[in-house]
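Read the single chain below, which is given as structure tokens and is the form predicted alone.
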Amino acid sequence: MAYTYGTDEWEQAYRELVERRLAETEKPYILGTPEWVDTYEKLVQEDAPYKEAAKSWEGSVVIHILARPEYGLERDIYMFMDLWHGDCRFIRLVPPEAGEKGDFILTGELERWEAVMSGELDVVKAMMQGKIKLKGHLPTIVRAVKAATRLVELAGQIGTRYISQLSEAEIESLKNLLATSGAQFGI
């Protein structure tokens, strides 16, 4: 069944998917999967240093990972982060039309995001160098550099498995998950 993003049915079915994936999937989780996103959301919501660094932040941030079919990513991934004055209201995988409505959209190749999430690449420097494209007001992001840095540090605490390092069987499994969740949730 296909759900319409923004409805209670979508949210309930998405939460059920996340809970099922958390129960069935062994850690470490693969970057960009529902269970990885849920773990990230909880880390951000519970982190006092992030809350302090982001207390003046207003607006949503979208991490946009470009498609890489050779790694099972047939479509772009949009991870929508609803952030407001130190609170993380939610982080969800969302359909492209919702992702494109974010206040700040950071777009990059899979390898760039893997380097950012692993701490090998500073996200602000990556934006300044054009390695990650920003749609939104750059000075606002720069003023919130401590909050942005903390978000990346928290992502690094998840113990992530990176898509580019998966076996062929794991890529096929990821491809199936993304096809199914894409059909159901538009993500």
Second form
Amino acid sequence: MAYTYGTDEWEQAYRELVERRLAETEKPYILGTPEWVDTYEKLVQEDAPYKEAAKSWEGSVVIHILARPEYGLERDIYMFMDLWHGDCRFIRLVPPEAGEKGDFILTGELERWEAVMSGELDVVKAMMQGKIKLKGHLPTIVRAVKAATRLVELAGQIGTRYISQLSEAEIESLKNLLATSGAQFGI
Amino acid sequence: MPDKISFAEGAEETALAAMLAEIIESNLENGGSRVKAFRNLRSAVHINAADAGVEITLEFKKGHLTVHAGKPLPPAISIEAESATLLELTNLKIKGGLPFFFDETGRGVVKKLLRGELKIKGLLRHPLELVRLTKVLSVA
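Alt. form predicted together with the partner chain, vs. the form predicted alone above:
Next comes the full complex, and the chain you just saw is listed first.
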């Protein structure tokens, strides 16, 4: 069954998907999967340094990972973070049309994001090199650079299976997940 | 003459150039003392994000800024630091018309200057230009 993003049905079904996958999937989770995003959400919600750095922050931030079909990532991933004055209301995968409505959208290729999240590539450096592109009011995000950097550091604290390092079987599994979640949730 | 920012050939593709131009443009739109500082600037400023391997030159001429990739002309001021430190510079507060070094960001910048993690050539020869530059780049 296909759910419409923004409805209670979508919310409930997405929550059930997350709970099911948390119960069924072994750690470390694959980057960008619902269980990975849920783990990330909890980390951000509980992080005191983030809360302090982001206490004046208003607006949503979207991590946009570009598709990489050869690694099984057949569609772009939009990770939507609803952030408000140090609180993280939610982080979830959303359909592209919802992701594109984020206040700040950070777009990059899969390998760039993997390098950023594993700590190999500093996110500010990546932006200055054009490896990660920002859509949104730049001075606002520059003012909150500490909060933005902390968000990235937290992503690096999750034990992560990087998509570019998956086995053939894992790639197939990821493709199946994307096909199912795409059909049901548009994500 | 209206304030103007333009890119020399190829500069717009340099992300750092586009970022700094966007910050300055936004500051000019907000008006105030930053506009005055922009109109009084008349130096070339070389900025090198050493860790990113990206360098640009901002050529200010009384209300007109040309952003260049690389270092095509001799600068009066040269700033070299890691990418994150360069962004810290844009977070310096301006108080009483001067950069404020007594909050966390300001102290961090001073520490990096002392440790050599932030190198500014022309600091002593062009202090007023540096103050103006800090103003036009400040988002704080």
